[in-house]
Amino acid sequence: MTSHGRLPPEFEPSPFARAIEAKRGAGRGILDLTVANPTRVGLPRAAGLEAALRGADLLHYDPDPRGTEAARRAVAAYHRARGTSASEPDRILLTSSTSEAYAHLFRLLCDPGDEVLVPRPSYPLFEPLARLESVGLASYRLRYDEGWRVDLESVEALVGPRTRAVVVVQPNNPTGSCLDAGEAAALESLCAERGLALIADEVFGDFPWPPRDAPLPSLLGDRGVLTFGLNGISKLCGLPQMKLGWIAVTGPEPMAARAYEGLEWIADLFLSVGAPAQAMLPWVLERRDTFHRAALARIHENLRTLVAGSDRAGYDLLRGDGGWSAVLRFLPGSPAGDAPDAAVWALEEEDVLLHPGHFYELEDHDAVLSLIAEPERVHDGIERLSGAKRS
């Protein structure tokens, strides 16, 4: 097969991935602190899911590229409960995932060679998705100073004649940061002035960190720019296997109406959302509290463990607002902080698996772990990193 620019030049695993496999192949037990699959960390889900699925009408197929009306009404009710104005079913479009939502939006907003601005650091999803759609990316900076803030000057400097949208992830993965009111207003003003759309990925918005206990603010609402909100039940309900997300469209009319028509046309080419997931969506959204409460309790307990172990293990827990990931910044004088790469040191010396900072365009002395991992696992991992369990 002839290679082209939409695919990576090679498909070989990274050196870090090879090191993990070598450890496992040698029979070494790795303590994995990166697991973020909610179905594999002992978190509960709503009772009766299997019975409800068996009772759903799954034999009839009535395709609607937007998603069934019942499913879209359920999403609208969720947004109303969160206090956003993205509550009209006719401005909500179902997708099979957030990845598909991004792909649809790149197709909607961009011609080949156009550009989208994305945050750095962030989860390494945007580049391959944009490459597949022949869309360019430019990364604006999140800077850390007792908390993560958007470098608004870097955003403005990146906007060019082919820029079409700005992506905001809040809470960001992995930094856990959200825009404050001033940053949101400044971004909205810039987008309005330059004719840019705003894409708000808010899949972790219902998982605030203490002391906050209410859902985190949303960028959806009565904004003066075309805004697309992304969410789904993978994180919200702990059901990644059901493969269901959505795009909520808000902004000035008739711009929002035209954008929604374009999304409907794109979705009609794929019809990718399965009928069982759509049929179950009202049921799982109504019963999301079981998982939600358990996940929040898990996140809060793991944050307490990370704070308690920071001095002994020689790291700072970087401040965030919410989400499922935490960034540890290992300090000079600690074994991990003095190593060329903190995550490589943790894997090689203590059999502890952390995500390397460079995976997210963080520094090499940074490492990322999951906050929904089992608390005993996180505690044991911090003990190892602090030297308490070294042989």
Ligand SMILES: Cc1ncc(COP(=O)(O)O)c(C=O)c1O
The other form holds:
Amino acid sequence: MTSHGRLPPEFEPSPFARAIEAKRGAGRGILDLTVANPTRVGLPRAAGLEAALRGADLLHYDPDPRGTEAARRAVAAYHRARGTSASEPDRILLTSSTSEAYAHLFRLLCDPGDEVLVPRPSYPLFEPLARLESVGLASYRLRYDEGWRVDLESVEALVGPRTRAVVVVQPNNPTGSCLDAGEAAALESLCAERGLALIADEVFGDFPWPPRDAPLPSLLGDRGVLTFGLNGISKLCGLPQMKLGWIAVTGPEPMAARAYEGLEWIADLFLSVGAPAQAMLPWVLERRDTFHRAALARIHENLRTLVAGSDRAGYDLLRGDGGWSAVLRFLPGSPAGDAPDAAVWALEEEDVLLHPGHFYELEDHDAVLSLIAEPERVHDGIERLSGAKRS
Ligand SMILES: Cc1ncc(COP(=O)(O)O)c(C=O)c1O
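Right, the form predicted on its own is done, so what does the form predicted together with the named molecule look like?
Below: every chain and molecule of the assembly, starting with the one above.
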């Protein structure tokens, strides 16, 4: 027997996943523009990682639910270098992933049946992560008009007696949008008035468009509300296999101290972050430049390809501020735009794999692709969507 509420009612693959399998089974090569695994796209990572790992002290185990002091200091130094004030090692807690960070925060902030507000469109993992913790979700809207803006009225209208937190993803996956200063201030005062925490997922915060050294805005800082900043080395250093992320806690005392103690208590039950990953964190963060610069250059090149191909392939490249994904809005009159679902059309007709808009609660004529895919692949994909191969 399995639980009735926490798991999905069935584990069947979606029709879209079945269509991909059918194509592959029929021996059709698919041009996959969704590949976002940084270990699979030919991007360099810090040289010498394997040798450094061999040289690390891996035989001792000295568990600390917060993470080792050296590792937390390295995160604090990263925050300092980035200009965010969350630079106290005693307010940083390591996790084995951002997903685990969300689970810890839902457990910390919510009783079963409490609610968290999340943006829509956004990251599809919120729903199952919250359901697994018996936490409800309500979605506030991001609206597109020459750029994505938060519908602040929809946020306010959603806050009820059981709302505990507001999640902000910036840059958001997949829209690439960040809050502007007015939106950040409005959300902060709403959270302060209603006693809500802010959860800021900033895993893409070092990948601005166009590429530049100045990082994107962060919600971490001297704010009047309890704020949890989520980040990790999956994206920052291109190392998802190291399984290491963190939560930085900021906000008024003693609330922040109390929240940190709660997180520490939860983390102590699992001690889930491997000692080798923690031992490597200072080394890896110090050398993040290699991957970071290469990824920024690639994102830039792919954005140029997408801009250049938009007229021929009949889409608008929606505006964003940063991140690893782009939204193509296919226009009426284009084959993909006139089809019931643009990504299904691209897969069926051109063997090009894009994420369907509905994965993220976007429109059916929207499709999402990865900006860290190899540039030749993105170029070839856009050529196919333009019909260049058909004429
Ligand atoms: C918005 C967002 N947060 C978190 C993650 C996952 O990060 P991690 O590998 O640390 O779980 C992703 C992965 O795509 C993401 O898009």
